[in-house]
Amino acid sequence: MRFELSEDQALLRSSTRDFCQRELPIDKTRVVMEQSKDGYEPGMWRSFADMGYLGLLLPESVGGQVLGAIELAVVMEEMGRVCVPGPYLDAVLAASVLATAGGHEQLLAEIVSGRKLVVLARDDSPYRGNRAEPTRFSDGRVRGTKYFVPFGARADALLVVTSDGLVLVDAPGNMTALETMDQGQRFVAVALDHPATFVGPLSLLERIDQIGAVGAAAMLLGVMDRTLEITLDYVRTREAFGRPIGAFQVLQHRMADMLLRAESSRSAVYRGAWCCDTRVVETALACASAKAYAGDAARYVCGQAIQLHGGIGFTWELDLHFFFKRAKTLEQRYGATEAQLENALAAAGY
């Protein structure tokens, strides 16, 4: 079994890292978060299109790259290292569903070029655990309320999950912005009573949910990697009692524990991505395990990093809080940790 990336995958990682460092430095992220009311920067989205990222999973017939979950994980990991704002993963997943359903070539071509943004709208309840009336599709109209729609204020269309299947609806104007701790991930609530086009059955989501879990876990991996780098630089230079605090064994043990969790997440993420691409029987278990483990590990790594920085750890001036907030947000998205643990148990036959 080969554990390293192929030559093409390694090149994708290198080019994506260069792109993110050049076009998406954390200082630019700060500006987008502070000055954009919806956390979205059109120039950044156009650059994603120019790099081919928006068509990563799509066929060549619509301008796509025809790549797989491993390549998506590579890109998401690098985007996690810069805490990129925007609905990248949401857009890629929605486009993949439309491609699988078929019959949306013109829209997909516009998505790949960056001219159109389509995102998934799937949460019926305003809070986890609360029950609400499911969104329905009948007589050519979709009715109901969707919560936590990512970047709905910027979307041209929504791919809405209803109890009757998936439908496509032009983004309506009656949206309510929802508060979020991560200003690089914006959500709205959408009240729907609009004409819609049927896309396909709910079974279309099974594979895309698995790829989404791996993609989110890969971004969490990038968050952990960069958090570890920042923290290592700090403990090597911050002095106490006449020597760097990184020289104290108790802090070395904490850093080692953080590294171990990040590296274990790496194994889980790329195992899940490989399973998605090869479609082996263990795919559901591998993807659920990757997201559950990475979500828990990222929360721990980012929390420890803030503690190791002491009182300045969560100040606005330091970049660490961006990574902590992204970890907390992603922990709940694409299958929260608790839900993915249940998925893993079910996939394992327990």
The other form holds:
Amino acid sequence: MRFELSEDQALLRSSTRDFCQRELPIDKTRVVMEQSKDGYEPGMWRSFADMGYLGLLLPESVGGQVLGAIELAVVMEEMGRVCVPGPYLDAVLAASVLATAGGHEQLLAEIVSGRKLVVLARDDSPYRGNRAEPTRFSDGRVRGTKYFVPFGARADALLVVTSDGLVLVDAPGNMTALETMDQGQRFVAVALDHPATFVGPLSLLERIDQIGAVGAAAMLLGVMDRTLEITLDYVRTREAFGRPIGAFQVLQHRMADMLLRAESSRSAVYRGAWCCDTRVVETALACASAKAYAGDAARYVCGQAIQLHGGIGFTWELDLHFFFKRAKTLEQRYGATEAQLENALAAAGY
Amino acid sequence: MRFELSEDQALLRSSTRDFCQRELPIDKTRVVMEQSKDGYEPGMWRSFADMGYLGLLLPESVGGQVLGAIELAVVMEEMGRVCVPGPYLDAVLAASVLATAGGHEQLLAEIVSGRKLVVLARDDSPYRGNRAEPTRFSDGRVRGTKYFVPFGARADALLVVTSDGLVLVDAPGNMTALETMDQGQRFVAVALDHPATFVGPLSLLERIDQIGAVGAAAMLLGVMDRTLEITLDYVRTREAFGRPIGAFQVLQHRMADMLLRAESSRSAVYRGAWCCDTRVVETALACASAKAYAGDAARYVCGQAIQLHGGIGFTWELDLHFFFKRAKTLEQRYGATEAQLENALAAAGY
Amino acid sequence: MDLQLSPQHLAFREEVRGWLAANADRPWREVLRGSTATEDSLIEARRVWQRKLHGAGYLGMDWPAEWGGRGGGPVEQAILETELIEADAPPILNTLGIGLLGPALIHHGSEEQRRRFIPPMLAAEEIWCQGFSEPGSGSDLASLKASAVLDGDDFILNGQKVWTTFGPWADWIFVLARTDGKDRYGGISFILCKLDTPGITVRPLRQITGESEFGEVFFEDARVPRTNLVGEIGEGWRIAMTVLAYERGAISFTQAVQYGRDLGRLATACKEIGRTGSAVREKLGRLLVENEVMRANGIRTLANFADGKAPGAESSIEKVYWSEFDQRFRETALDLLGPGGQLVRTSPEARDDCDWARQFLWSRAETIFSGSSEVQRNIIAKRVLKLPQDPR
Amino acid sequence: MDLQLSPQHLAFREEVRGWLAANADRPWREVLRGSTATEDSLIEARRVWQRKLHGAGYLGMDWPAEWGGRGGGPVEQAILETELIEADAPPILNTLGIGLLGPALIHHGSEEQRRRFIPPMLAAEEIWCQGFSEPGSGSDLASLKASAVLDGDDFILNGQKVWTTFGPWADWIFVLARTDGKDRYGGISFILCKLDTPGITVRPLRQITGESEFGEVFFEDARVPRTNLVGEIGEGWRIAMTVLAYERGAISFTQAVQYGRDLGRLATACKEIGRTGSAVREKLGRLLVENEVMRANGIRTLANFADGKAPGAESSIEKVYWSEFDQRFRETALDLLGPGGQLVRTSPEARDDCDWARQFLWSRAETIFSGSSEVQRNIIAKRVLKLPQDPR
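What I would like now is the form predicted in complex with its partner chain, since the data block earlier showed the form predicted alone; can you produce it?
Complete assembly follows, chain above in first position.
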């Protein structure tokens, strides 16, 4: 038994960390988040392709890296540490579905090389639990409205979840931007009544839902890790009442709790990723647990990071709010906590 | 507007506190809790009668004091401070029902003078949510099994809640003791197939459920208040790492949180009691809120009191465990938190 | 015990309700969502509304009539605020002037200062901001460094203030400045400065919500007449502390009204989107109960006020309670609503009952400003529980 | 990364399962509920079970074979414990002897001490208890005052120890005693004492649960041969700290197995009593997820052990996690079950799947013993986060 990454995996981590520090520091991505209309930067996307990130899970035949969930977790964790904007995980998941369904080599090659973006369109309503009309596929057309399609405005095609299976549709022009509080994640609503092609049954989602959960949890881990680092640096130097605030016991215990949550998330994320790759029976439970736990953990860590910074933590100038907002977005997506708890219960047979 | 007690109410508080300190110190009631078969001491009960506590809410015609929920809260709070064992609140509630139903003057006079004990029998199952056979009343007989009848072994009669209304039955002999972790509260299960007399409709319960909630919340307040006092005394003198442990910031903030919960419970309890007496529209919401909040608050306060005492807090010798256990019993009775949340939602029309 | 409003108070409530029915603008949340709303237009709307309220005699409820007040008490003030919340009226513009500086001038200012500053403050002709915190002095406010040195009939101010609410739109600032470097508390003075004084620069500070309600104010040899000193030299700390106690007031009472209103909207929203399961109900139930207990705390404080009892360090309990409740509430709202709750208010699918996303973000500030939760718990431990203090 | 058990480990698990299928007694929870069960009879049952395990070679899994161990590693130990939990086997009797003293003797004891003490310890012929804490020294263990003064070939012990698990039934105690009053850490020595030594008195200490698993031990001029010193004079603190690290081990891993078993029982109980609403499911779901994360923590630690990495101060994170989870779990169980969950195990209506009331009460101890949550968080802050320490 061994928890440490393999040599190759450790190399991937260090090269990804270098890449992120060099190409994706928040100073730089801030411009994308604050000013870009679509929250998307083609140059950044091409560099993802160059690094091989876009084909991480895909077969060699389409230019992929044939790697697994552990490697995805490594990349997502590093991207979380710099709070990367953009639809990276969405693109990976959609490509995974297409690869498993088979027969999309041309499109996949274009995805891997960064020339095309395909994302999943799932939500039938903007509000949780709302009973909306389901999206249907019949007579070669997809009909219905999808909400919170990630970066739909930049997508070339949508992989639409309908009650009749997964279908692929060219991205229509009539999208409505759904602006949320997270400047690094952009969404659209799209009304569909368009020709589409059948990709495969809904069961294709099962595995990518597990990978998506682990990937999102890994980004949450990176978010927590970096947020805690920033906070530790701050409390060591900031003084109040004649000493560094990091010397106050209440703040020390708070940070111990932040560390507990970050480290426990780390255990859960990499165990979940290992389960995905090994396809053991506990995979569903492990992935659901990692995502549900990391979502709550990041909410705590990012919220307390702001608290420990005091007023300055609440300013736009400081980076903390990007992490805080991302934590909330991720907690609600890729299987929100509520849904993951049900997944866990179902997996345990409770 | 005035939150302080009236002169009469303040007098009731000071006389009750004197009485409790003199007659009911834990050193003394400990013997009842640890050794008495029924957890009940007739001498104590007679002194309750002498103090007028047993007829607190009852009309003068049966020897009662014609007082209200505020006075009951004062007495319950003081009894909570010494963690009195016995069925005091149960007796008050049952008597209240009989008085409102009318026609039980003889029995009520005996209750007020401490010669007879009548308690409510409500639970159809020992486990929450269990769908058990409801208790029925027909042809002058009550049939069914009741669980967690408080101090049933010492009761002269039971006021049984059936789906056909409230009925009075002489206490049968065939009771089964249900021993719980709280030595100050004793319960029985009783299988009924006995002649009984009809007392009134279930609507009689509505008001006593509100009074019961406030009364139990007031005892929880007393429990919290005293537990916090004991803890404050301890942390001021106990030393570790060269200073009184009460100087450690983490423990200080913990105690601030304990105080916050105790004081907020105080506001809620007395507001609830005032609402009961004034019969304003917000009574149902205020009473449910007081009980639900105080139940959670006492769980926190008593649990943390043990934690702050360290190992010694966990011993039988120290009184803390009696408070801790009572907090749990009260939280689950007189409308458990779960039920009170529903009461509150219903009252608010949500 | 008597928690009933008196007949006079009930009559006052009827009066306010009647006035609001005739004079209230359209609900503030609709104004906020309006497609033409800008930060400037919202500021103007608040100014207009403040003048309307002032014209009707509803500002400075508990100030002497001589100073434009109504000579009422905290109960009238609480009733007024309650009705304003229920009517979803705009906030007034000069919150800090009327909430903090007004009382400071009435209790500690000179006759001349009152005459000069109170009327334009009430009429929203001079908007005030507060200059207490500094980049290096937040929780430990008494460590502030901005200095005021007497030079003839002027003070010369240097330093930097931060978190000056409405800095960007304000005309004046009331400042705590150090007049004695050696005396931690007794070396602080309370000084009024016009923001267009040469040497004073205001820079807006953008917040997590994207708004710029706060600002930074820089002082570089800014010259302010000595007559702008409130109280005596060295009295600033005492004045500030008295005045901050006002800010807390019977705040639980009015907060509970506001949360109750928003909570009702959340409950309705949950029904509308079909979220009626027991898990959702339990969450709503807990918030409801906690809010009712907050209301009870507020009623108790208000009754004590009315009974002539000044609130002590117990007000720290209320601050911790409502600010931490605010975070739980706003977070739960987003959990229940799902991604739709994260939409900004101008987004096409955003609900129009409340700006849930903004309230969620803003809730993080509640436990920081006006004395962080950590500082409040220190105060409770020291002044209420009288726990032994760290010998340092 | 590789979290798979090796073929050897899988084979060992099969072996243990086979042995348990043939040798396990009736489930311990049934023994506990038996109408004839007394504290003494339960102690005896544990003694018998320990001997059976010892006979099969399952004690001291990771000790050298020379000392009655099996020469296995932490993974074998974890597998064994897992299977014992799944089989609901009784706990062994000499937990502290085998968990703490055994490793102390193997690493720090003399050849003669090992020969003298280890065999009867394994065979449950001599039961050991631990004498570390004192009434005045709990969290601040190094302030302990019990003294050992050399007098010829003997130590003379004076003082009092408390929380000595199994004090009332133990034959021996290992004690931390002060041999130098001036040196806080270096003045502590590790000494073995027979409890029937003149001058030693044992008094059982009743706990919140009503049981007396703990005791107090009083020393009044008790004379103990110098040969009972483990290590050198003044080495006691170092030995104790090494040994306590053993106690923590891969505890999250086995705890998760035990909580998982009880959680499954709670889920079944909820179904049986008709509690299937979303509020109940959410509570069960949260506990399930938290337990899975604890398991992941345990797997990580175990893998690190197997990979040759000794656990550091991070073990404090695990202690905080599982002990606080225990409280949430046991409390939630009582909330879900209602009053029936508060019944003592011998009560007629009590469920026979778990002693919910006792576990609830006991959970309060978990965050206190073996280093309270407060001490653990101090350790995390100091040794893992390296935060500035209070200058005092």
